[in-house]
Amino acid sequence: MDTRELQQKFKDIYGVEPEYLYFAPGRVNLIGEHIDYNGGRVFPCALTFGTYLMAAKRLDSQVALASLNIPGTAEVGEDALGRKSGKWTDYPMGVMKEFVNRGYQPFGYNILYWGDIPNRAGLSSSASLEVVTAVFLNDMLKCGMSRVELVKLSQHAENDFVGMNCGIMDQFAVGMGSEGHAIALDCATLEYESVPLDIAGYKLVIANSNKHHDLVTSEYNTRRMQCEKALKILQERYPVANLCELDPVLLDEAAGLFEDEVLYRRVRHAVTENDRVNQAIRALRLGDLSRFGKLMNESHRSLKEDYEVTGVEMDTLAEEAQRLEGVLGARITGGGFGGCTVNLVRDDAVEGFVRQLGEIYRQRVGLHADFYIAGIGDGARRIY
């Protein structure tokens, strides 16, 4: 949808001409998945395609709500954001509810939504609609917050309001990106640095494996009880603040620890996620694109028999793709149980892996999925 028709359904809907327009990107993580809640280095990079936020500003105290998305609109007073509804709602009254807790008065306004990130495919479309709110709002109410406050201001709006206990990497892609690079994000100290993403050659393709998940109702809050859980019992003996702390070696050390081997398996992904993260970046910028897909795949294994978070949907897409001629790793992306693959695959041989791999997933599985291939751009950001 361009501009023009999206001006026109802000018109159809409000009766009034819009006079403000904001972006937010969706996000794909490259590598390092279920390690942002555990002191972990992601790798995420933002997208080219993701959430608009068109607006004008109206006369009383309300903020009416509208997506051309998703049914389901709100007109929202401070009295509102005392309760959740379950619907998508909830997301802008999170953030929306952190303003308030801050002084400011978000009210006022006529918004509507749209995007084209596939919707519950754990490319971050939660996170992405979070921070365009914010950062409309802290604009409008000239609050002077920065980019990182925003950022932390949106995951504490999913983590409070809406219930989804997740860690700081969706936000901080989504806000923090840039076009043609990748973040290297310590999650204990939110230290990055953008990394050049030279993948010459290679493109990455996103699978969308068109299982739905939700990651409010799944297993993802018990991953992180049972990380918790883990991370107490290694205090007893080390003195580490979180799961990544570890290293390979200290990890083998503190097996003993475990009399629940579920809970040693959750650790142990954490650890050797970690360690892969700092890997593949090496690989990155020495170009072993060769040794950065072979750590993509065995990031994938972790996440099916470690952490448990993948199913037959995604270990099909993955373990496929990885015996697909000229594709170098594929891994699940996002926080499991359902949504996409994000793959590495050499430029000529992208025609055919959607085809073979999108035929082998409907024999298989008996659903449909859908690729993309995936640019890389900016933050958040106004457009108008």
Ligand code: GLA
Given for the second form:
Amino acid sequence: MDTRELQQKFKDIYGVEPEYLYFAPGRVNLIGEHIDYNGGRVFPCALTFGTYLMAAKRLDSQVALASLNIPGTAEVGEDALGRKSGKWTDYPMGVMKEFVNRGYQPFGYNILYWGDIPNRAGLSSSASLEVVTAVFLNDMLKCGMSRVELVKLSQHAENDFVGMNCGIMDQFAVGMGSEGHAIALDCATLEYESVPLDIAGYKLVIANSNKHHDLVTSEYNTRRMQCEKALKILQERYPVANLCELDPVLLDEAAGLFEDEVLYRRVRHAVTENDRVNQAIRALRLGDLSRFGKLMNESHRSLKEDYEVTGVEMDTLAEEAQRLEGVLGARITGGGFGGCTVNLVRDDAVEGFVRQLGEIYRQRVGLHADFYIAGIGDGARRIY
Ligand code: GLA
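Next up, the form predicted in complex with this ligand in place of the form predicted alone?
Okay, now the whole complex, with that chain kicking things off.
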């Protein structure tokens, strides 16, 4: 949908001209999964597709929220922020509540959202919705919060209001991404560096399993609890503040501390995944894409065997992709239990990749997969 169509829809719904337009992208994580909340290093980038927020001021102290993706509108005043509704509006409402908690009055707007990120596909449509709302309100209310503060505020909204105990990676990528770059983010310190994504001759192809990651909130929160338990056990012997601080050479020795083998596997994933991220960033800087791809494959295996967040759909997509000609690497991306894989595919092999993988996936799993060539874009911004 182009801006003119969006403006027309806004007028149809609210009967006035829109005054503001903002955008926040989705994200794809290249490597470093389920370690943002374990103090690890992650390597996501912002996509060119995302969420648009169009708005106009209104005179009362309500906020109207409407979406062109999901039917139904909500009128929200301060009283409504006391409880979540279980609908998509919880994301912007959670963000509004964070502004209220900081003493601001984020009311008096008609807002319309439209997004082209596939929903519940692990490409951060929710972080995108949160961050675009936070960036908009920060401007409207002249709060002067830095982008990183807005990123953290958005994460809190998701943790506290929505109830998904996510880490910082998604909101950070959505808020801080830059065109043609991936972000090497140290989640323990929030130090980051934008690394040019020099993959000439190759494309990042996203394969959407169309298996919605419905389990993600409950299983995600369980993984987090397991990691917290495992950290306490590790700390009996090692002076580590988080799982990713453990030196990989100590892994075998640390195994002896764990009676529960599941907890140990969670640790092994976190520690080896963090190591893979460091190696992958090094490989990318050296132009060694083949090494980068191998690390992606290993990441998938670890998420399947040690972290257990894949499932038959995602394993089929990733493992079959890894066997295809011209594919350097393939792995699940995002929280897991469905969603998307990310694949590093040689330019001239992309067409065959899409055709063959789509066919294999349909035969094995009975679902249709969608494919997108990932465009790597900038983080959230005002358009007008
Ligand atoms: C979800 C969360 C992120 C991160 C990923 C897994 O996308 O929102 O914080 O933990 O899962 O890497």
